[in-house]
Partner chain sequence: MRERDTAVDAARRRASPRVRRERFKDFLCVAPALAFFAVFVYYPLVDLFRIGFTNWNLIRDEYKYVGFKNYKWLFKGSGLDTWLASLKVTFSYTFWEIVITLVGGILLAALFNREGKAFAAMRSIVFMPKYIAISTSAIVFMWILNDQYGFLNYVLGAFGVGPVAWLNSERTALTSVLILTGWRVVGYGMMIYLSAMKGISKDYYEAAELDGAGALKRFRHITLPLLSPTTLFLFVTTFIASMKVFQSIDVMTAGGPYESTNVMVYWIYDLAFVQFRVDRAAVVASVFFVILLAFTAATMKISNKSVHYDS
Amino acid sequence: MTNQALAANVRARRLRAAATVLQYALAIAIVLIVVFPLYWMIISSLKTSEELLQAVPSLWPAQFRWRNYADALAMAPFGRYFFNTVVMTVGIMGLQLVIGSFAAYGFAKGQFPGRDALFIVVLGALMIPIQVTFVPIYGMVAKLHWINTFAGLIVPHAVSAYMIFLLRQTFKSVDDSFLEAARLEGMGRVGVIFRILVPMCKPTMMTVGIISFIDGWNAYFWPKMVTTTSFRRTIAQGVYELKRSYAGLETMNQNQIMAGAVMAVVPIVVLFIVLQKYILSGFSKAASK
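Just the structure block for this chain alone, the form predicted alone, nothing else.
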């Protein structure tokens, strides 16, 4: 090997090493930017009110005040909020999975006039901000006397155009021969969907379920509109209920608010960490079609 070839080889290796270092540096910087708000919320939930009022904020609590969590639980009925949120979230997730599976099957494997045109209409719903629909939906919910009920919290979100799109893309990737074999065995449409398509598209189903769970858990505006008492309020509203002012101080109890926010965020963070491989796999399968 000539000296020029050796020099070119060394330069190439240096460039690869520099590119690797740059990639790791950018990845670390992005992770720090994303994680820092969560870190700040946690340490703020462990600080005293006096420390939060300091002109120069500290990156570590001078004194850990674990009592903030007990105070947050005492200031609002978080047990009731958690129960309401779990029921609402599971209800929305279940309905979106079932209805989305039926709709996706029709758009992916069904043969009927206007199928593609109807699917375009469904995709068009993604362009409409959900806040625009709050007023007419609220009017219907009020006429049905669903204010302060689980039906009012769950039913308006029973269908998701985005979930239908994801499932339809994945169902289209399943070869029709599997469905034909199932029909020859005497299986009906419902059996084909839930015994053939759903198991074969498990990553996407998991992704749809996780996204639906996170959206339901974080919902704030709609539950605020259809609940007027704490009996049916959700965890997002519960955090807002912690907004109280101390007598004689021109500040709010931010440490208790942060403690409530931590308790509200922990379930979805744990859920994402445990099931993140299914989310990535589901999105990749849906995008590949």
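Residue numbers count along the first chain shown, from 1. The term rigid core refers to the maximal set of C-alpha atoms that superpose within 1.5 Å between the two forms. Since we're looking at a predicted model, the values are computed, not measured. What changes on going to the form predicted together with the partner chain:
The two forms, fitted on the rigid core, differ between these two forms by less than 2 Å at the CA of residue 227. When the rigid core is held fixed, the Cα atom of residue 71 travels 2 angstroms or more between these two forms.
Form predicted alone already given; the form predicted together with the partner chain follows:
Nothing else is written out below except the one chain.
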């Protein structure tokens, strides 16, 4: 009897060990598939043109051609793209956070007639993407002479309905007694928002700020509409512009195009690694609402 039980136990344990090994193997295989395009981008960016076009592609460059990076920089004004992207992204993030905090306070804690009806107006904006309305917005921006300007890049993205939604939810969870105490000490609304609510909701503020930053950094659709020259182009368009600048000779210059891609990807990957805890918590928050 006991022998049989023992044998069953051993079998169960072996089965479990086999399942663990299988789980690790499958997980590692998937990680390798996901990483491969990034690996291939880096490796290709360091190859010579001859090696790039070998019939049997090499998994490691025979010789490293760092010059590809200098060549890519000579083909496209990456410095300018970076500058434009940073100004645009920081501008959008700053405006979204400030205007969003005010609005979230008003909708979460404010007392005025029609508050909840007006909040529906905010939520409704989520259903009207710029991909639908860009033609009239372009007309408006053109009339204001905002084509190829930071104003044109930033202002149409200055408020995020989604951010107001998330911040309102978080501000609501703060107990009113904190706000009343602050008011009794003579603090005005601005003080209550930025010295009480925002610090108390720091994790959420971080999350929405980072998501806004990444969205801005990777924005493509509207920047493409509103910029016509490389003067105000952003990095998300930059790599594509680099590729196009080789007109017809793209294949043999893939190493330089990949070098441009590496330069565009590195900042965001570093940011992701450093701040991923906030990014992840943001998504679970969004999904649970």
